[in-house]
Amino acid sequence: MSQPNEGQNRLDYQETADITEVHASILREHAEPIADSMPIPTWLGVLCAGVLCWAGVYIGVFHGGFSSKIYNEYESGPAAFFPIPGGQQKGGGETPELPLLAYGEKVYGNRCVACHQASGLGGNGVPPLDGSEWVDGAEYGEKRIVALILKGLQGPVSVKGATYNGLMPNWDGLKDREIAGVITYIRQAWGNKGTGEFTEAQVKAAKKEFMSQAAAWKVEQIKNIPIDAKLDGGSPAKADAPKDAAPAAGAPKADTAKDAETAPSAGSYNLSASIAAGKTVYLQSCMACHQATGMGVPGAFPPLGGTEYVNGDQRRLVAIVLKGIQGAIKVNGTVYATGMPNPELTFPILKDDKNVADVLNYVRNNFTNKNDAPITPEFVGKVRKEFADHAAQWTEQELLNFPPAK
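Would you be able to provide this chain's structure on its own in the form predicted alone?
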């Protein structure tokens, strides 16, 4: 009987059974792929198509007009896909417009901070804005400052006793509200004592007046602009109400005794400096829960923008920061369950009355809030002393029925 590996047309390599089995396993392997004949897997094709669709939508939404001057992705108006943080949307889908001061801070962060720094102190050949006589001092004029921003500045300039010889680019391409906002912000930020808002109408008037100025200004040209020169469209002065004027029908009567007890007097208090200092305190102690936008975390930490607790009774607001909140609390119609631990135990910097005043002034003038009446360190100290014996955190019921000042 012939063997399996023998035959008329076979060569006898004297293979053993083991070697034959090895060859058989090789024969069972799949054939090598052949070019242009094997399609890619279906799942990989679907994945690639999804990535391409996402990229197309992203570029379409955030293209910024493909302008080299656009650094803020929200300039493309993507609110339909990605709501802009910083405020709750209205029923029509529109986002509430930020107050000009807060808007100017955002513009500064997008456009100016790279050179002048977040502190406004400049550096590396860039002049400071904090305490600059061109922003808030002997060389300041409303025409001068908007002219500088619109057309830029070349050549040497003296700022706070130091000479700077760089080139400030022109920002003529900024929107009127952006320029008005950033001027409003830098004149009130840091240690500057500027007041009021710079208007879009003033910017429009300046653009028209300085239209023929093609090159960046030299300091001599800027000084030829009179300091007291005005621009059309400035904020109208608020007329004082007649002393004997009767309150409007239906208006609540003022409780002067209570107001004197609860509202601190502004006096010479520098609210702008307090707000600027308060931002640092906020980032260190409040941002983790309430977020950089002040919008909080849904269901856990309430928002700070447009709430009665922030914009209402100052005395109650100070007391909340001093003692915290236990249990759930309803804010703007939504219940938040987490509560608020005693802040000064969690963040020792809030044991300082000044830090408490600064962070509350910051919160009360950001996130769509605007409150001109400052909270002073003296007022915080008074509230701290008043509730020194209140060891527990506040409950919602206690806050809703907050005790009147003694």
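Could I have the structure of this protein in the form predicted together with heme C (HEC), to go alongside the form predicted alone above?
Below you will find a single chain and nothing else.
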């Protein structure tokens, strides 16, 4: 029969001599795939997070207001992306050698774009500059435009058929070249067809001429500046208007302007003009609480009609508007305890004595009140000085025992 060890012998014969070689080939095989999710490697996670952070920071720093204008050859320097907050552009640096137009575009991007928009179309209650008659049209005058931008504008103004009633801040803290540049720019930007450059000398002349104008203009005051009035320092071709005629006709002086809205002399105080001007100030700084009717809101805001505080001592009334009131106070028999925050801190227009005088003359001659004796800006200035050190809001006690002027 068969030999007892035959099979064994054959096996032995075919078996690989080295067992580790057999295992090595098994080890070379891939592991069986697992039907389960596996976390990405830590290093990849860290890398992704790093890239995302960097991208966020990059966009945050260099977004340039997402304005299409920011990435041009003049503005690729860091200064375009790191505007000095709130301050003047530093005199030196890369800006001054920019051509005036490009410089003006940059000023526009820093100062005006937030309200008037990169498109120049405004919106949200801000009028457009693109196609505006004041910038490049029937209402444009070189003296008008610079006056308007230097001192700001308040009250209703009609632009391209729509009426706006806001407040344009003043810009007389900007350098002459910044104003000249921004005017040059807005006159030519978008669809506007203005030509030439507005000069620094013109801005300087305007700053001097309108030095005494503290408040933002009303549009009537701007209209009182003749369209063809010239400023010293314009291009020679334009300087043909008689020099001496221009300032007299151009400056909306208190005594010549028909509504006499700039500080009048005490002797000939134009009360009705002040009352008219005061309405705008009232709408901006008192109406929210005391209401358009002047009747207040029961339980919250006292009326201004027929009250002792409004119709009584002028000095105390001015002091109220300059400092506010705290705690409970009885007005026309009813107690109010809401407190009146210092209006001047909320509404910077009240830092201007004329605006305070105007709003009070308005209040004292509306809502059934009638007071012929005007409150003048000079008087407001005196009271302001007297209480310059008085930081707190008044209490009712203090108002009832209001000390007479020293």
